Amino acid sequence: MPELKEIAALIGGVLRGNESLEITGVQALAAAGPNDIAFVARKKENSDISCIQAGALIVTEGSPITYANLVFVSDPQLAFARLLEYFNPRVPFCTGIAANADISAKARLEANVRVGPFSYVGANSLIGADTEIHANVTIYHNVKIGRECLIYSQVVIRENVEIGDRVIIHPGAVIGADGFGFGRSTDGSAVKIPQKGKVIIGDGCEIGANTCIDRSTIEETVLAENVKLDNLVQIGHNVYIGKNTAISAQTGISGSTRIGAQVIMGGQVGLADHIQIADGVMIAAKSGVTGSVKTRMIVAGIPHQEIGSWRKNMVLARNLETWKDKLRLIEKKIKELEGK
């Protein structure tokens, strides 16, 4: 078991307390025992910690907390995340290529690629070194997947998709399905427009379970580096998402929309097609964005508006019944005065 001084060194922290205390694991603040280490978020630094029984606490540099054993770091949550990996290293799903996996003779697998049972890799596809593919994954032809990727069960990756290094794709995601493109014949019936474009996913992206990213007609659907998508997100054809953007669950992005870098979207957001979202925009949950947001701001509501205006309008909406009663009373008094 590592001593507290080793833990502090691992996370680049400054230790105050018993450096020889043995630490057996990491735990939530309320559940931590005498040999666990937990972290205190910045916003909870003034909370009562008298009932805490953790062996040590990770706190922000300069924290006012008084406790027997403290490790001071710049970001306690990130330090805690590193310790989670340290104490709970990921166990590979499989080693080598499963006997019942179906790998095309024309596919190329680099060193230490692992493929689970009943997975398929099509012709002319390239899988980068140290990538792990779990059971029942389907990878079509002409797919490029980078190094150190992790692809969970039931993922489908269609043809001509390009995926960078260190990408994580969670179960049930579909990458490269046809975009929702239809014309109309003279009799009004829908006519499918072929979807022959590509999906390109940058390094470090993470794609949640049952998320869908559609290919475009002839252009490219692109996720730049380190984009993070939650579960059940729909990315339409020809969408561009800038680096470090994070999108929460049940959000839908319509076709040909361009989203900037470091954008944050809450859950159940809907974006109209062919609009632009500037860098650094934040979109509150359940918002419906019907037009472009061209400067960095926080927006909310349906249709979207600057969050300060939205809050004021919500206050008015909550009091409509009161305003209605007051208006009726004013109307009554006006009629009485007019009748005199």
Given for the second form:
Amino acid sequence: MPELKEIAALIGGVLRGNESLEITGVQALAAAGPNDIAFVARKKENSDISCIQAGALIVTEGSPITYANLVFVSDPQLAFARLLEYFNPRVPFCTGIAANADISAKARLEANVRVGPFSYVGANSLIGADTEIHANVTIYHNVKIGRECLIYSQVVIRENVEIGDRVIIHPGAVIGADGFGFGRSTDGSAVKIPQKGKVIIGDGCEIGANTCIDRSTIEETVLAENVKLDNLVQIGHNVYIGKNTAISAQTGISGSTRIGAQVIMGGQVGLADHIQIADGVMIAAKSGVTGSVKTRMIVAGIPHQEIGSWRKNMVLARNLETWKDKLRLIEKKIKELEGK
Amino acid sequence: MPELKEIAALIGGVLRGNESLEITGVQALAAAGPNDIAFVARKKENSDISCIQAGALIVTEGSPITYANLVFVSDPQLAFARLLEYFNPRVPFCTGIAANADISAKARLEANVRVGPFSYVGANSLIGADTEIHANVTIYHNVKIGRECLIYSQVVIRENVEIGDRVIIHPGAVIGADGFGFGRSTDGSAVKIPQKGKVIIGDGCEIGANTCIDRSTIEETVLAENVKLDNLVQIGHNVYIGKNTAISAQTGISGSTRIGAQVIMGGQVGLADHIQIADGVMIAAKSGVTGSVKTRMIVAGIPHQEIGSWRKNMVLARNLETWKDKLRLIEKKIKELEGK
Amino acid sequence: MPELKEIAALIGGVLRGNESLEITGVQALAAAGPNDIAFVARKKENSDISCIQAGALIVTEGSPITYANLVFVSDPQLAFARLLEYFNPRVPFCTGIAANADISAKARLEANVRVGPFSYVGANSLIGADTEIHANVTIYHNVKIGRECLIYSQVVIRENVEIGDRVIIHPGAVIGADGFGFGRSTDGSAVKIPQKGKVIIGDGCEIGANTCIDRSTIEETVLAENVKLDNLVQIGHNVYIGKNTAISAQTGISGSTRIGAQVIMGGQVGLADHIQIADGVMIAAKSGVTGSVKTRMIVAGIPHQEIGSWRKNMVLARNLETWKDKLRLIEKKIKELEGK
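Could the form predicted together with another copy of the chain be shown next, to go alongside the form predicted alone?
Okay, now the whole complex, with that chain kicking things off.
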């Protein structure tokens, strides 16, 4: 079992307290016992911690907290994340290629690729070194997947999709299904427009469970590096999403919309098609964004407004009853005045 | 073929009519023929049934309905449900373990477990007696599944998830995928916080198709007994859902939110993170619940309000045009009065 | 490589320009090179095309565009769609039945059915000629699938579902899962109502990725011919959807609702249960339709209104702040008048 001084070294922290305390795990603050280490979020460093039983606490450099054993770091949450992984290392799903996987003779797998049972890799697909593919995954033909990726079970990756390095795709996600594109025939029925474009997923992206990213007629649907998508998200065809953007669950982006870098969206947001969202924009949960947001701001509402205006209007809209009463009173008074 | 008296006995009802009428099936009221039994919902017991051709009707005790053959029960819908199952018994998906399933040598299966083709069960997982696992299911390692469960095709259950008895999981549901948790590195990019917590599903729960229930960093995501989730629902990490709560399709619950017992939510509802919903609260479809609801009430709207207030405000908000006209008229009259 | 005159013949167009220009592919207007053909949408035919490098352009009959090589057709988008398929023909997923598929001895497959690895077809199911089933698909027992269908990977089709000809089902879709139907027992807990009805999907339908279509207690859930559903859509039990209707991503239709023909819905729309939507109705994205829409119109909002009224009310609702100021001013003036 590591001693507290080893833990402190691991997270690059400064220790104050018992260097040789044995640490057996990480825990949430309230659940931690005398051999666990926990962390205190910066904004909670003035809270009452008198009932805490943790063996040691990770806190921000310069924190006012007094406690028997403290480790000071610049970012306690990230330090905690590192220890979480240290004490609970991910177990590889399998070693090598399962005997009951089906890898096309024309596919190419680099060193140390792992493929689980009942997974299929099509012709001319390339899987980068150290990538792990779990059970019941379908990878069509001509797919490129980078190195150190993690493809969970039941994922589908359609043909010609390109995925970068260190990408994580959670169970049930569908990458590269046909976009929703139809023309109208003369009798009014929908005619399918073939969807032959690529989907390109940048390095370090993470795609949530049962999320869908569509391919376009001919253009590319692109996620730049380090984009993070939550579960059940819909990305329409020919969408571009900039670097480091994070999108919460059940949000949908309509076709050909272009989203900047470092954008943050809450859950159940909807974006219209063919609009632009500037870098750094934040979109509140459940918003309906009907037009471009061209400068960095926070928006909310259906249709969206700058969040300050939205809040004011919401407060007013919730009190329309009192307005009605006021209007009635005014009308009555005017009648009285007119009668004079 | 059973006679009507046997059917009446099966559902604990009192028969008035032809005891020996042969009943060959159950049907919807409008579609039922002379050897079918149908039911009349309590609120429809005063409807015109002169065109009905059913052999017999199940009605509430004390119902005013006059009909040749009636069976009186306390709850006609539940009686009908029992007969539906009686006349259309579920066919087991398979018998025993399919030769082309892949069960880890370290997994433990109790008596009469059935596993379909291309399903995988990982090491140290335990499947309870009489549980049925269909085709193309992936169960990771260290999973516990109780007895008499029904796990439909394409379901994914990640490691360390614990599932009670008599749980039904519909196709494509994903239990225990990583929660959407990120810190920010100094360059602004998202850094993944490992998600190592458990998901615990209580006895009698039902999880809809393509629904996602996430695991947390370190705490537990919990569904108490008999929780019913519809399709495409998103349950964030560290959420708690109380006993008998029912949640309709496409609703999303953000992380660390705590929901009471007997709560009912419509479809496409969104709940903010870290809030509490009291026992028995009802939330109308499409609501956006931005803060805790601490007492039993019905809420609606974005942001949510008590439903009575919401309805009044909605009626008013739909008529703002007339308000505008009124305001203009008032302003005109005031000018006239001032002119005097 | 085909010459431009062959391409023109293929799409039934009239050529003006170099008949023998070699065409090697189709491209988007901005990306097309000297041997590519592109199309100009009717509404863009007055745009500046001076920077275009395409070898030839497909335009509407009578178009005012001047360009070296033009092909005039009645519908440029549909002509382009045909060429997209011509230059990028779909590659069959596999030939014949994969050795590692699992087809019940009691299933019946017509001529030229293709089934990929790890797909399962249950007893008494019938797969029509020329239908292609990809990898990891689960087709339960007693399913009927028509001819020339395309069933992508990870699709689940439950028992007794009937699917017409030329139907496309995208990855992860779930057809025929149990509807969300519960009674209440005397102790307040939900009691499952068995869902034994059929799902029937008409000829030419297309079902998006991870979309769910539920089965009912006893009635049929029906999609008429040529219905188009986008990804992550929820269709409740006992719903009827008319011919040629198109529904965008993440929309949900509650149980027993009846939708007409040629209806168009945007994304994230929600429809209440037991309502009717007339033929040709259009529903804007994010609308919440709480009651029937009995005549052809466009609706928007939560709850829905005719879109003209909704727009007016929205503009007014976004400016409540100015109203508040006006009301205050009016009240002040009335006080002054009363004081006189």
